[in-house]
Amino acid sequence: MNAIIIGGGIIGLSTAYYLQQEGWDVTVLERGDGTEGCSFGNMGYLSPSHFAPLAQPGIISQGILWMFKQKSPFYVRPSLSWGLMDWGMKFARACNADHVKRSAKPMAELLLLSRDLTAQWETSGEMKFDYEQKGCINYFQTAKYEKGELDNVRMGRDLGLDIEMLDRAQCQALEPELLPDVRGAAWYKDDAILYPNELMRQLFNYLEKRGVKIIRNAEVVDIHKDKGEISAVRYRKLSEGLTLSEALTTPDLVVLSAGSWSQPLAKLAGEYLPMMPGKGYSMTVDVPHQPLRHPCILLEAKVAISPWAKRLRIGSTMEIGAMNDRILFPRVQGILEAVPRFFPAYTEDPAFRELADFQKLKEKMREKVWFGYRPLSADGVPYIGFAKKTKNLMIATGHAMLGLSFAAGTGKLVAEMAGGKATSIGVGAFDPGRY
């Protein structure tokens, strides 16, 4: 049985891993070069703590709110197209209670299953990435923001997860070097972190040596379809300076895993799956000494920062609208104004002062600054299972954020599925059909 996997992201490569596992002859077709994506960029996080789909109440009001903020970290670029406005109607019938409530738990399984397969990566000696299990510190500024966290824990906790409430000196405890300025914090000991360019490099390499086929700068240009099943996905690949067009034929099952670019790809295959792209950016220094013990979330300027042993990482922001390659740098320096308003201790420290010095920085975007897509839902949960037309076709994507924390799971249920087999936890609630 041969499989091609469309998209050699985080997505593409964890449903690779289980596909070839399970004994299928696997190849991947992957539109950049392997080193970039938000595979790369992403925050390294494994989040069971983010069990609340994007889509919940409140959202709609805040975002309006946001966009006339030039340095927030939420903009919907205006436009008259018709996915954007079909998507944002769904988006907003979905921002209820009782969509969170229905789709927390299955989120929640999925998040936990994932972490636990991609601990198993490195405990079983395949790979190594830098994982940690300590948890994820949001830390809030004020009673608002207090109050919605408590919300969430009360939910986190009615699903076995363990969360600590931390007060202004317990968090000072916990960061002795940084002393953050805040009222409190929620301790999500469940969610760990892992070096997300390390795991892409290793992944990439454990895969290839073990016989999955990849093949890098092939984008899909055609999707050939007869009697309902895919006959053919034709590809353009750039080799030496000429571009070649080429195409896999007769697969048993094709996988749609490209993130941000799935939706055009679903439409080539008679598809429709309601997305919009999600621009996010971050930003990566070196540093000698690492000040900040555990990942953290800024509540009320929506940034996270992880640290590694020799790197800083900060990100932020979700810019809903057509791709482009523009950078917002009043979005950026919202994110790093952010840091020291609750680490004021940062504003002394070296590498972080050469991040914020905002016009070098400027002058320097495309070096410093890293953006991606996330592949944002209509629902805020993701799109796993067969698709609703072609019977040979299954459809791995819209992790909006997520995508590291959801993929090894993910690769795991399609390959279940596509095998016949019992799947590890329910997968209703991923149903690309349910549009």
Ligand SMILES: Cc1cc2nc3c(=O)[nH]c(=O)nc-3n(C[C@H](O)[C@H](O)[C@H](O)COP(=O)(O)OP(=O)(O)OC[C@H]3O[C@@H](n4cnc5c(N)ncnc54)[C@H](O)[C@@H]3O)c2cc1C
Contents of the next structure:
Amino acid sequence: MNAIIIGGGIIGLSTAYYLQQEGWDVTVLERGDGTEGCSFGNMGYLSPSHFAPLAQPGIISQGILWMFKQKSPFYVRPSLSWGLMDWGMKFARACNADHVKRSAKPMAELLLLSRDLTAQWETSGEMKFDYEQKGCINYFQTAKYEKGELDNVRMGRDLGLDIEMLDRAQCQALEPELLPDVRGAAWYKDDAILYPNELMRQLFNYLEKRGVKIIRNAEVVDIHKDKGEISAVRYRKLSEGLTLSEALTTPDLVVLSAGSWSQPLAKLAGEYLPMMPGKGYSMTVDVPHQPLRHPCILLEAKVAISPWAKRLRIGSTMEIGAMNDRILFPRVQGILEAVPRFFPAYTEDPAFRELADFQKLKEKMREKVWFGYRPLSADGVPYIGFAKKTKNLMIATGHAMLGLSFAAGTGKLVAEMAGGKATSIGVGAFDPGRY
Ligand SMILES: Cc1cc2nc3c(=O)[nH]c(=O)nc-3n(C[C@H](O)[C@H](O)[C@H](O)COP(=O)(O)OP(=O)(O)OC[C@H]3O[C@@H](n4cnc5c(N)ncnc54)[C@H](O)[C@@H]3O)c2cc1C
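Next, give the form predicted in complex with the ligand, keeping in mind that what was shown is the form predicted on its own.
Every component of the complex follows; first up is the chain already shown.
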């Protein structure tokens, strides 16, 4: 049985891992060299704490307020595109308490399954990517955000998560070098962190050693169907300056996992996937000494900070709208300015000062600011499963800001469903045919 995977980001590679393990003959078609998608510069969090889907009550009103602030973490690029309007209407309809309640359990189950499977990749000795289950600390400075966090904590505990509420003194005891200036925090102990750039590199190597064929610089441009099944996947390949058109024929299975580029590819197979890209930025600096001991999220600013032994990464923002490679500098500035508001000691930290030198940063923006497009489904729940109208097509995308957290579990579920096996967890909530 042979499978073609379209897209070599974290979702495509995780799917290749489990399909290959189940005995499939797997080929991955990747448009770039494998480093161009969203899976490299992300924060590296595996976040069972994020069991609530992006579409939730209050997010639209908060988003509208943020739209008018240049340095805010959220922005919708206004457009009359039908895609944005349709996605926006579906998203608005999903922003209700019932949807959150219905989705939280399947989301938590998939997040926990994925975290455990990812941990196994490292504990088994197959790969090494600095995995640590250190939890994630969500800091708040105001009573309003404390209240919102307490709601999340209650739901999380009902789902069986281990969460500790911390007061200001406890927060400062956990970060003695930085003494956060906060009202308190929720410490989600099930969360973990890894270094995503290394995970991606290792996955590519591991899969190729195990016989998975990865064709780089191969852009899928057409999908042929015959009697409701994909009969060929045509791609354009750059080779020694020439563009060649090639095709893989008679696949038993095709998995579409092209992240934010999945919607037009689904259309080639006659499928409709409501999706929008959500652009986010991150900046990484090497640090000779790491004063921050725990991964954390600064809630009011929606900024995440990832501390690895020799590196610090700071990231945030969600710009929804057509893809372009413009970097909105005020938003980058907004991310960095939030850090010393929560950790005043960073104003004295040489590595952070170097990064937050805005004049230098502006001059070298392309070099220093990474951005990626989160593939946003219309209800904040990923699309995983068989396509509606195409028998041998499976969809694995729409993982939004949780693609790394959901990846291993997604791959495992795809392999189980493809083989007609019972799935590790319920999959009804992820059905790509729900629209
Ligand atoms: C700032 C930021 C921080 C984040 N932090 C986290 C985090 O801490 N934890 C977490 O879980 N998630 C995080 N995310 C989200 C996560 O990075 C994404 O959800 C995830 O990378 C999506 O993976 P993917 O494989 O679906 O897409 P991608 O990584 O984008 O991969 C899609 C691949 O498909 C290829 N492709 C596209 N079109 C074609 C074509 N026609 N033919 C062949 N190949 C094609 C692309 O080149 C690309 O390599 C973050 C995102 C951002 C922006």
